[in-house]
Amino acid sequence: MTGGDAAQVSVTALIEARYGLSPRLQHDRLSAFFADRSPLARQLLADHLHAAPESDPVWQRLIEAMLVHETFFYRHNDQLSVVARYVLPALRQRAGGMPLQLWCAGCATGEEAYTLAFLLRDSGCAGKILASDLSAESVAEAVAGKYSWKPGLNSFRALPEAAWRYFEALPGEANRWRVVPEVRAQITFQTHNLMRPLTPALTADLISCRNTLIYFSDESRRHAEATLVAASKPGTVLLLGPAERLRYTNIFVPMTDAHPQILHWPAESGA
């Protein structure tokens, strides 16, 4: 193994330890990040990363290069339809008129979080949403709430016609739309590493963590799942992506056999 290869292996382990990202999923992106550097430069980079805090600009550039940012409004709408028709009304009844608290973990550029806000409004539910992501760049885009329509893959490709009422065209910007202010006001965006507890602490009625755990290594998922549990309570509903399941907690159980990725912490189980 060359010095450059050893440096990449070292950084791979460090990324997994700090952020939980699976070495298998890191490999190609990290290789590209290291590609134009000499073996000495790779080792110097590795040494710098081991010593630097996560706020360091080099760490920020590296993590942005590791992440998948692509998403769209109303992703996995079959699941969301169940949430809108059954889950949100049940949570509203359980809350007794109090506003619901939702957490969108791994929100990327915001489309998932805004979709939850649309569902709240369509269901007549009052509520606030915390949306978080490891990518500071994605969070900044989400806060702006501006999205482009273009042929093919784009943020609007699954948007129901009725949901266009939650957007306003941006003057002077062709095919650019922004989420309306009243919806943006429902959401607080922040950067967050799922390997650590939320700060400030949150107890959510519903947590959406879809297509996020698939990027974690097996051992790191223990920490991520603990973070989700810490933000929950009896009655909390948890949404996972179609290919995801929990491995280290049995607190959450599927609500129905038809939708095993819609889970809840049974209220009767107690705190």
Ligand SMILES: C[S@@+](CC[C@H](N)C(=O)[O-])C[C@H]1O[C@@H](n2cnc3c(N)ncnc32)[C@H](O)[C@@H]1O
Given for the second form:
Amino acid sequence: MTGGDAAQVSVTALIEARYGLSPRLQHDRLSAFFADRSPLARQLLADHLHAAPESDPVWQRLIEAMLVHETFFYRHNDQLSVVARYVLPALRQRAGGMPLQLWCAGCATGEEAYTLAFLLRDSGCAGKILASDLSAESVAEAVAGKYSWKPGLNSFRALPEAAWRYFEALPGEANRWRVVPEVRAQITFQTHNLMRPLTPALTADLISCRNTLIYFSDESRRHAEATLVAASKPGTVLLLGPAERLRYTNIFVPMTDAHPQILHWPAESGA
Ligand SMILES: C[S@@+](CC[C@H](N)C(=O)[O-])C[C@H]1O[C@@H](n2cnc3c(N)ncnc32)[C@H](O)[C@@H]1O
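Can you return the structure of this protein in the form predicted together with this ligand rather than the form predicted alone?
The complete assembly is shown below, putting the previous chain first.
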């Protein structure tokens, strides 16, 4: 192993410890970040990262280069249809007229959080959404709420026709659309690392954490799952992505066999 390779290995472990990202999934992107540097420069970079706080600009550049932000409106709509038809009305009834609190954890550029807001409105539920992501760049895009329509894989690829009413065309910007102000006002976006508790603390009626835990290593998932549990209470519903399962907590159980990624903390358990 050269000094440069050892440097990359040590940064891999550091990224896993701080941000949870699985070493296996880091490899190609981290190699690209380290490429074209001499062994000495690699070692200096690693030393800098070990000493610097997360707010350091080099850390910021590195972590942005490591993350995958693939997302689109109404992703996994089969799951969301069940949420709109059964889950939100049940939560609304339990809340007894109080606005629901939703948390979209790992919101990337915002499409999932806005979709949840559309579903709340379509179901006649009052509610607020906190949406968070590790990536400051993605959060800034989410706050802007502006999206481009282009042929192929764009944010609108699964948008139902009726949901276009939640967008307004941006004057002077061809094929650019913005989420309408009243929906944007329903969501607070913030940066947050799922390896740590949410601050300020929040207790959610529904948490959507989809296609995010898959990027975590086994060991880091323990911390991420603890963060989700800390923002929950008996009755909280948790949405995961299709490939995802909880490993370290059995507080949440599937609500139906047909949709094992729609889980809840049974209200009667009081655990
Ligand atoms: C593939 S996107 C999923 C976006 C959206 N939830 C969806 O399903 O369409 C995964 C997101 O997880 C975020 N992420 C990765 N590690 C994270 C961490 N430790 N804390 C918070 N967010 C993280 C990434 O920045 C990325 O935006």
